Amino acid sequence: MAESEDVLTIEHVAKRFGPVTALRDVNLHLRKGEVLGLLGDNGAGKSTLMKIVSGFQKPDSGRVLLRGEEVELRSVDHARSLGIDCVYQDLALIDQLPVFQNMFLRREQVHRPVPFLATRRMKQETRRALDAIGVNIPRIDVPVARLSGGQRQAIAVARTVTSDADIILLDEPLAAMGAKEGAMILDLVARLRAEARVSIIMIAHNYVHVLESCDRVNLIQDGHITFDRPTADTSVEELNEIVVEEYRRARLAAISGDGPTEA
């Protein structure tokens, strides 16, 4: 894609919970829609990094900018206000509710100056919402328990692009889902992609869908940056021979005796 300004900077961010270094010196920027995928083994610091960007967690150094402003995000309702927006692994559905008022959680509208429900107006937007991003739900009065997890999780998403974020942080949005759910969501990934509607950085594990899906990818070990390359000029082969040589270290430096002290 074309160079474009950056909508999301991470300057030298570090975050420690008590002995433990999650994040050293993180370096990111995501620019006007970009799709960046990121990588990084389990303890990495990959979630840590997402939840001081959607505003849960504040570092211990370091700053993020935002459309070039430095900002000090004071809660994840902060981050929202500002377009930030988190698609977490467990999608913050309820179960019991229908599509459309899951849609409109914690935004529902209402009539005005009888302050009932607004439920033909959410419908009727659930449904354009849905149809313009191409997610197809054939029912949006059943509850959402009754969809496969690729549904639920493109709800999740579209609740988030009509919600006016214009930052979106997928954490895991393929996790524990089978080849056909997660094609939907990649699918939905690549339109998105492809209106330039959002910038998305999608935590993944698989390395084919990041070099499928993403503009770039950023590689995080050890809590800081080690790889950032457009995803045209990488392959699955060098990202996991950059993976492999990080196990072969950590081994050489167990049998050694001279591990780590921090993780």
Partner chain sequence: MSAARTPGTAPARIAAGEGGSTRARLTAMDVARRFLTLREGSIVVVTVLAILYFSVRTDHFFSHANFVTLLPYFAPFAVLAAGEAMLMVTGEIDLSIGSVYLFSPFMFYEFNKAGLPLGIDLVLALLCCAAVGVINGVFTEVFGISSFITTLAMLLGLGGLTLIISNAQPVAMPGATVTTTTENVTHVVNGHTITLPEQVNHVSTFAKIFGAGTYSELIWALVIVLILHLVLTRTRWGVYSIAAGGNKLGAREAGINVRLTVIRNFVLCSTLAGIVGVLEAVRSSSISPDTSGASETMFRAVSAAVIGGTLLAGGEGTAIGALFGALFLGVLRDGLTLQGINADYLDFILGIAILIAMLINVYVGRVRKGSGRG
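Coords for the form predicted together with its partner chain, given the form predicted alone:
Since only the chain itself is given, any partners or molecules it might have are not part of what comes next.
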């Protein structure tokens, strides 16, 4: 399965949280320069999968291969040093810190020899990065608590995109966004896709967005990847059909009362 052009391969990954099985047996691969769309119901385990790849959580079993080599991702720092960076669904922003410090969280630039924060440099680079992306954030020295949901999300995305990661994980990057900001993020993804320098896994709920922005789409159901198709070979109708079918089964299970009890 693992072709040589795969930058990331996930084999037989499983993860439980006490009685809840988030991932049963996940196999997934990401090609170089590709944008992979990941679909799945709420609670299907999408975020858990992202957290495993970003080094935040450890799988119970299974392997992760980077550029064909097996790695044990020890921590977020470790994954980041291997070029993996994630925009988490909860954004991982610190409300009390100003925009520019959030942009450089855990990647702070400091002076030498006294390691004081290089605040001016970080502000300049933050301004440049936000302008390049086209996000409108008037003041970068105010706490992010004062920003709108869309602005916060844009900062989280900008932070990851401007890092030197070459595998980027986007966990519902459009969730808190209005149409205008959402379009800007999709625009950014399109630009990255055209450059083909980085490889991206993007979780989204809107099929149209997925079909437009991604090269390939995977669907996660019951802890497995049940669908893997280039976006060119599928359609909104087909994706809809699959999900409607999933609902139908869930309702039957609920009525008969012996199905898997899912939250």
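Here the structure is a predicted model, which is why all the values come from computation and not from measurement. Heads up, when I say rigid core I mean the largest set of C-alphas that superpose within 1.5 Å between the two forms. Positions refer to the first chain, counted from 1.
In this overlay on the rigid core, Ala165 has a C-alpha that sits less than 2 Å away from its partner position between these two forms. Once both forms are fitted on their rigid core, the CA atom of Leu192 lies less than 2 Å apart between these two forms.
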